[in-house]
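The form predicted on its own is given below as one chain in structure tokens.
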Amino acid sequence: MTTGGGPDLEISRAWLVDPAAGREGPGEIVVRDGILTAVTWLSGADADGIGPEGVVVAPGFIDLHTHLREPGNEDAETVASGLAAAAHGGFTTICAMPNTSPALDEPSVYVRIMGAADASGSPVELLAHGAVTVGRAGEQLAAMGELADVGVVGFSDDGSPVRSAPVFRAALAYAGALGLPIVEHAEESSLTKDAEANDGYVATVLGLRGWPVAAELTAVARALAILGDVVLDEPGARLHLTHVSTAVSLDLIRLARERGLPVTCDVTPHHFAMSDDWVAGARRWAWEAVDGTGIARDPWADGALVAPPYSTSVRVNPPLRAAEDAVACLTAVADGVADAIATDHAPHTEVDKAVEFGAAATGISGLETALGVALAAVDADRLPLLRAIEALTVGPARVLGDRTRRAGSVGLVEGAPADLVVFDRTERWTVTTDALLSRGKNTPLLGMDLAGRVLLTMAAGRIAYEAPDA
């Protein structure tokens, strides 16, 4: 790989992945003045010795679900540090969630966030979801029309569900008329009060209050039922269910699509790769935690516990589920029921995590490790490389539609400004606090080695991240 003083790039004998074209294989690319001027697919003798195990070139990733914490909690993350983390992880477009302080429930907050993005100088595209309700309190619709006018790409009360069914119905109809989706955090809060970990064997043994699968299933069923009613009056209504974590919820979504409902969903890397035995101290991937019949193994019986229990780095919302659910989430990515892999990047300060398990802030800092976790599934033959990249690019782009500069060009498109990531699957990197550019160091992957070190990220024809020794 060679780069000049400007945004010029030539990569030869690499593995190209173009999910928009449904194609991968040996090839070469040339970028001049930030424009992808040539994409050459190699064959025959020219392709000898080139495989997907080496340097990979793919379109830059898109994250539908990122928490940037600015305004209000800049100690955990700023817009600038979040954009830097995104570029380090190979992301060239990210969508900020509205649970800031103040919440992104009116245009001035949006303008403030976008001003911080401009001031950062990062070429990574920042999009934002507006709040559904004022203060995300679930009682009164936010200024949705005004938020749409300034540029939000959807509406969400994430961190909380829209608790009132009538308000949720009105929001779906209003957002549909504006041509924007509702991004719903599916949780029946009455079932999760004081809950700490997935309701099941691990929580029982550890003495943690259970968070039932029914809390998500009930909320998903309600949202789908209301959507089915709303689309009769407002055909533009669209629902996106974020960080889905259970097999039964995914089954409902699959059935809803078969009925023609306009619903999409995403799953997170931690929900398809980690299970609740990580709370007990296991550090094996979820697909390693099931036996030959697909049933979760007992982490106390098979020597899986290698770390102390109750690590707050694995306290997330929704919680890490049983291994069977995690495998179902991965299967949903593989078969397309899950449209996208979304990080739910949730950085926190050390003080917010250095407390008892049940009192800790929920969330994992995930922008910089998402690729490595996805590649772990690829390396285990659980997920094709092309599909993994598709779920990080084309899938989220379809959810966003024309509200991103990437619309219609999430591929290796000659003549377009370069939006791409270059990573080396032969190189592993160790997740350390120093290696992470996010201010949030809260990840259970600290100390672990991940495949696929990002060498270069280009966004809108500019270098967003370049490894020091690339």
Second form
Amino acid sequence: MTTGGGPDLEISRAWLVDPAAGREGPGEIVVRDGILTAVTWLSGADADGIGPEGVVVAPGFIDLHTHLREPGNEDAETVASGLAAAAHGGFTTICAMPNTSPALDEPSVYVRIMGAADASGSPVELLAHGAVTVGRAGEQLAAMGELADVGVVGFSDDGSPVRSAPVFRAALAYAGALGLPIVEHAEESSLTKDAEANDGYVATVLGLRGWPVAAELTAVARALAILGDVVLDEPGARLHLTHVSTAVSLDLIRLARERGLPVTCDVTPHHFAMSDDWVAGARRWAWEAVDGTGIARDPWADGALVAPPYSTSVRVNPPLRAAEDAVACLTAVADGVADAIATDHAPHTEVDKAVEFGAAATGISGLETALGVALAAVDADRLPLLRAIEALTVGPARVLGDRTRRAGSVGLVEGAPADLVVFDRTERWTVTTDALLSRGKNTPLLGMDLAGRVLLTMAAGRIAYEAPDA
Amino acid sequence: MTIEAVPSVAIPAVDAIPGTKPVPWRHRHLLDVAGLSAADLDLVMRTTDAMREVLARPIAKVPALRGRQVTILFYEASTRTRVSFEVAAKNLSADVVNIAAASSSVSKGESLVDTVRTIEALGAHMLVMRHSVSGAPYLAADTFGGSVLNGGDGWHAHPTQALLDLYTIRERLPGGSLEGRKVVILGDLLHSRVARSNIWTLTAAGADLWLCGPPTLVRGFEAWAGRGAASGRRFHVTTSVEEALRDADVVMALRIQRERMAAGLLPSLREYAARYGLTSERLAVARPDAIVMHPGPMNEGVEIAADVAAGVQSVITDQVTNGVAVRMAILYLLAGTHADRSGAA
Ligand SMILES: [Zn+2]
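Could you output the structure for the form predicted together with its partner chain, given that the previous block was the form predicted on its own?
After this comes the whole thing, all chains and molecules, with the earlier chain placed first.
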């Protein structure tokens, strides 16, 4: 691989993954002046010795769910640090969530963060969701039309659900007419008051207040029921359920789609790879935490507890679920019920995490580890590589429609500005606070090795991230 | 090193400065009972025997912790447990510092980490803490250079209570063995750190353990019984008092708190008393020599009838006395793990 001073690049003898074309295989790419000028698929003797376990070239990843903390909590993340973290993770398009302070519920906040993105000089594409309601308070609709005019890609009160069902119904219809989805954080809050960890075996043993599966299922059912009602009048209405964490919710979503409802969803790397065993101190992947029949093992019985319990790095909303649910989330990625892998990147300061478990801020810093976690599932033969990359690229692109500058060109498309990630599956890297470019160092993966070091990320024909020694 | 090291030299050992005699105890902190082996439990029981002998002396005091500072940090009001720890520490000649922190400071004001740093800077070697949030002692242990002793955290654990309960039961049962003995924990399991810790110690001791309470207050324990069985932590969960108490050897009633009505978990205290209260009529189906326990403080007439609490089967005052001895034993054992950094002469 050669990278010159300008945006010229040639990568020969790599494994190309192009989910837009439904294709992966040995190949070469050439970038000239930032334009992807040639994509060559190799075959026969030319392809000898090139496999998917080496250097991989894929379209730049798209994250539908990223928390930047600007404005309001720049100690945890700024727009600039978040974009740098995105590029380090292989993401070239991210969607900022509106739960900033103030909330992104009217255009000035949107203009402000887009200004910060421009000022950062990062070529990573920043998109943003607007709030559904003023101040995310769940009562009065935010300036949805004005927000659509300036360019938001959807609406969400994320951090919380849209509390009132009638307001949710109105929002679905109003956003539908604007051609935008409601991105719903499905949680029935009356069932999760003071909740600390997934309601189940681990929470019972640790004496943590249970966060029931029913809280998500109830909210998913409500959202789907209302969607079914709204589409009768507003066929443009669309619902995107984010960070779905339970098997039963995914079953319901599958059923709703079979019935033709316009619903999409995403799952996070932590929900498909980690289980509530991690709260007890286990650090094994979810698929290693179930026995041959798919039933969760007992972490207290089989030596799985390797870290102290109650680490606030695993406190997240929705909570890490039982291993069976985590495996169901991974299956949903593999079979396409989950359209996208979204990070729910939620950076926090150390101050907000160095407190009692139940008092800690919820969230995991996830942009930079998403690829490595997905590759762990690939390496375990739980997820095909092509499907993993699809869920990080064309899947989320489908949810965004024409609101990304990459609409229609998410793939290895000749003639388009280079928007791609190059990573080496033979290289493992250690997750350390220094290695993370995000200000949020809050991840339970600290100290662990992940596969697939990112060597290069290009966005809009420019270099967004380049490994120091690549 | 053998486990017999302590009993064979019982009194001399506890009279001596820890660290001068090898003690086969490897836990710097006591945060939970889940990590204690059968040998650990046995050592605690034997050391408690030695402490009971100390308590029987005219002057119940040994110099074991002379020069050590024990700080007692309680974020929840509990006179009984606090005083028990204080008496235990003073019997071992430790310097005791008491800090009562309002529970509101959990969310506001100085963080637990800052508080623990301050306590350490003020010279504490051991920190006894009680906190309303499950797991809080782990956060303290992560910061504190000495030993942290969990005096109760949220719903999670109350290690010294479980150990004193185990000691009290062993003392009363013929042969001192719980193997196959039917032990019932009756009441509000859901919110009980006492129950959660007792599950570990009683199942480890081989008891036939039964958890009994109203359906709203035993929630989640069926899942624990199902999953834990694979690792030998077997117990039964029932909402039937009759089934639980029949032929029981030990009955432990738990405190019911008024907040449970406000939370919609129980219709009324009266109804609880009528359906789950430990009365002499109910107790009649247990074995005639069954013992009655309660971790205190009691609501007499609610979870336990006054005549049962004061009756011949009650060992509730023994629990209080044994609590001091067990806490002396734990302080002594923990101190032995960091004798090299002590300021003791
Ligand atoms: Zn959310």
